[in-house]
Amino acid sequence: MKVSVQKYDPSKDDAPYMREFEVEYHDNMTVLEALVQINDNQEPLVFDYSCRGRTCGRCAMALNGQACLACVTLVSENGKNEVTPLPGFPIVRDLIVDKTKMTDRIASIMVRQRAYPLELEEVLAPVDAETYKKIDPLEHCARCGVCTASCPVVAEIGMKNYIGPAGMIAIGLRYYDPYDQGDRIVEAVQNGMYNCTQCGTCDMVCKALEIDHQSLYKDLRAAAQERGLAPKEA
């Protein structure tokens, strides 16, 4: 099975370019696979991974144009087999790129925001099932950032207008979260929540099969327009 991989070392390299490998196929063989059978046989690669199972996010990068998670990607036995880093972020090295500003960035959302200090009986209290509900599949978002990548919003307006499908799983979390004080409706609307077209190719490309992306998105905006928020052509 041919495998090409893109390379690049800034330190040497003009630009990136592809490296075709010979790999020994296996059914059901994934991308993560293939690139430690060339990293550990044949030639050193720079990727990244850790658990092996869609928990980490650490081996996002694309297959033949596709952004995707490395270890549940499968390859294609005789079919074509190019792998390219992240689309839209800087690259470090072969398939590792900059997230930063993204991560970064849910980082700071994430951090629960309070006006006043919670009473020790409403620490205590346990969640409501309902609520519950909505937090855990959101939970379960690694940051990967192959949501963002795939996002046709994002690759037209940038981050900085829209945040993306990651950064509006951040929001929904500490929306829902109730211990978080944050006005989280207004960070969303702030945070190009109506730039985004619905168009599901989030819910496509998330390996996080938990999260229901279109669902967060249609509570946030209810909540939006009850409040008077939501632009008037929305």
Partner chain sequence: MDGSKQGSAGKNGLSRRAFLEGGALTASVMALGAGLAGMAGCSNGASSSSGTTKEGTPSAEVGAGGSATGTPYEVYETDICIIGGGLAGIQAAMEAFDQGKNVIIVEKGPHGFGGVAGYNWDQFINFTRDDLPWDESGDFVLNELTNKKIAKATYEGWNHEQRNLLLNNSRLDNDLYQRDPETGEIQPLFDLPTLYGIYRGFPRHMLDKLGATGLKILDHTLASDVVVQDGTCTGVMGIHIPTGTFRVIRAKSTVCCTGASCWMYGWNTVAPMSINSPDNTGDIDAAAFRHGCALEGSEFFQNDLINIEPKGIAASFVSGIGADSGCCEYICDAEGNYFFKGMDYTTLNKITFTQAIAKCISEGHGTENGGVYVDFSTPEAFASIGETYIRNIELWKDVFGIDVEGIKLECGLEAYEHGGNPVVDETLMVEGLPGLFHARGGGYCGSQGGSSVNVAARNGAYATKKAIEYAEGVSLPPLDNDVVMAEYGRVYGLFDRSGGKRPQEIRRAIQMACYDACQPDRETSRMQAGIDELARIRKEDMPSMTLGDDSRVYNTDWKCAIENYNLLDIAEASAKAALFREETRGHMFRSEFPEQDDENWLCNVIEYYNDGDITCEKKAVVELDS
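If the one shown is the form predicted alone, what is the structure of the form predicted in complex with the partner chain?
What follows is just the one chain, with no partners and no other molecules.
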């Protein structure tokens, strides 16, 4: 099986280049397995991974131009396997990109806004069941960046103008969070919610299969509408 991989060492190379490798295929072979095999047996290849199960997000990259998680994406025994870094982020080395422009923003959104610390009685009290059912799937966002790298709106207008699906998940999680006291609807609008075209690409590529991005977007828009925060033309 042939696998080609983009390599680039910014301290040495003028530009990224592709290298092709012959890989011994086995059933259900993942992109990550192919990369480890090449790195172990052929030549150094720089990539990162940790959990092997779509929760840490560290192996986000692209296969045949499509952003994916290498740990849970299969290679094709007889087809094209072109592995490149996660699109839209600066390359550190080979398949490693710097995602902090996304992950740092998400981390700061995720910090709960509250006037006073939670007490145990609040934690133990029942919550609205519908709210729980909306939050629970969002907890599984790995912040891998596959959705954001695949988002056509982010590609066109940049994360400055639309934070991208992973950022919206963070805003939505704290919007639903009954313990959070911040104004997350303003935050959603500030972060470009209305630039999202609701095309559904994020739902197609996300491996946290329980997440339904579209219904989150609908809820956030409805709340913004109610607050009078929808743009005039929307």
